[in-house]
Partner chain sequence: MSVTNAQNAKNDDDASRRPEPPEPVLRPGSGVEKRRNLGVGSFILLGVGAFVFLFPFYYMLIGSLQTAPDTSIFGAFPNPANITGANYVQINESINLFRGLLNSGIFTGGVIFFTVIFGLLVGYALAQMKFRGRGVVFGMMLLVQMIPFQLLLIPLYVMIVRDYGLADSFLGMILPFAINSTAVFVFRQYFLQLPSTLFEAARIDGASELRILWQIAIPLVRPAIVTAVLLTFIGPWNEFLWPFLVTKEQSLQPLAVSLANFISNIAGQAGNPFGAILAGACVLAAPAVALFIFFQRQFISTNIGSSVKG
Amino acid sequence: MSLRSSSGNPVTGKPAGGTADRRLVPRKRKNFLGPQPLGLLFSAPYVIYVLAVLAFPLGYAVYISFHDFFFTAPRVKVDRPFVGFDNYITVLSDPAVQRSFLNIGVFLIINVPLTVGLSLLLANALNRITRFKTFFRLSYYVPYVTASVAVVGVWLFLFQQNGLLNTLLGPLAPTPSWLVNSWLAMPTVALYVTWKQLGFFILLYLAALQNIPDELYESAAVDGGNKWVQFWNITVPGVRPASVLVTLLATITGANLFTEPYLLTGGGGPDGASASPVFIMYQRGLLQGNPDVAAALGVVLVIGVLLIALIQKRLVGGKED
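Single chain structure for the sequence just listed, the form predicted together with its partner chain:
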């Protein structure tokens, strides 16, 4: 806990000499930790927690990914030799892993634009509405506050071969049905996640819309700009920081995908067409007992997300920084 170490000389750097200065020295030494040093004590549980449960495992993940790591009984000392990039080579040459990255690409291509477009449109409409405001907001947030496991049940019911959706579509219904069709499984999962998470992103956009001054719309209206002109020229640029955040968070959600494919498509079916990287991590790491390979996959996945986030920030961020 280097934060609390009171070593080092508090007076260094201060000009020496001068009676007034010398008189101040004892007071300063007493306040080396600041006027309210108890703040350190108040922060300590949080700092210790972050170091032990977040920072240490982060480094441990990288360590595991570079070693021949396997599960043992607790407190058994075994030799875990350093293997360099072996785990990375194993994981990147695995066709199932390659397929899972492709799947997540399909997911992001469908999910991110839909999320950004729909949540901005709906938030914009919600921001202007005066009647039934509460009802509409409530209805958009309900899927977000409900457990995925619960709503997955009803989607399984709706999207099965003889489910309500196919009944409505009649001859247009796809065979094999949505979630067991290798072309449609991942897009259906992406639609489900968009629907499930949209309320949260609408909330973010609503907060951002509050920051656009009314005067801008007023003057645009005076200049004869219609609603579309106002939307494209005032609203869209006005919420750009929120758009950066929404794309980033939607990407992270996609990269963390596990529950939905696990339950909707019975663990990434048909034939791995909807397996997500986190699902493969679970399978390789915990079911098949190769935590080292799974950790390497985690590192690759996170690097991928960071790269995508950087590109997105360039594209959406514009002149933000």
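Complement to the form predicted together with its partner chain: the form predicted alone:
Here we give the lone chain, stripped of any partners or molecules.
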């Protein structure tokens, strides 16, 4: 005599025909477009933009850098032979290119720490004030949205040989003057870029500061922590993701420097002391008709920026879980 449950199965308790019933239930097919296919529709315009404006030009630049490439009239077919790494060897052995990378290194050493430090300090101060808050925030943001051509005129008035700054310094003024001095031209450009872009990074830090609970500051004050202790132990760790973003954006912006030295120093002067890699690309590719060499320089610049960005993310962002 075999014991069966009320449903007819053995004492296992499983209903009769359960296995067959499970086999009859149709399985849900995995959607090739993912669980939210509508999201692809909304992201499609940006994906197309990235492919058309960033990915395709970068891939085409890599192709140009490995060929003997030159500009021709439309629909003219010419032979552009593969030359391997010849263009890269030309770029890396060019003294002007080497000087431009040294210049941009000086620029980043000055600009990035100043940008991160000043924008965080000013954002923290702006976050605490209660009166004229909007006025001060707009005051810092106006230079960022103002055209460089308009603002450069003010800085030329300040830093030229007979400018306001040299007049105030008197005998302490440098000779030659700031923007025509091979040692001071790039640091002066770095100060200008720091001042002009500071408002944008202040807004990023202001947004990050809103996510820090006020209870943390109140607890620190009860424990006897002064403003400096609160800033170093609460504010700085609390805005670390924003610091990573600001550092990366400042580095990428600085590596693509072109407009500022072109306008302030008359095109990378004096004697290439403020020339940037992007300015050398402009010279080689457009003025001298060597787009293959310019493309190779662009690829080297992209690789260098990516390496620096990875190092900065590790140093500023810390180890991720």
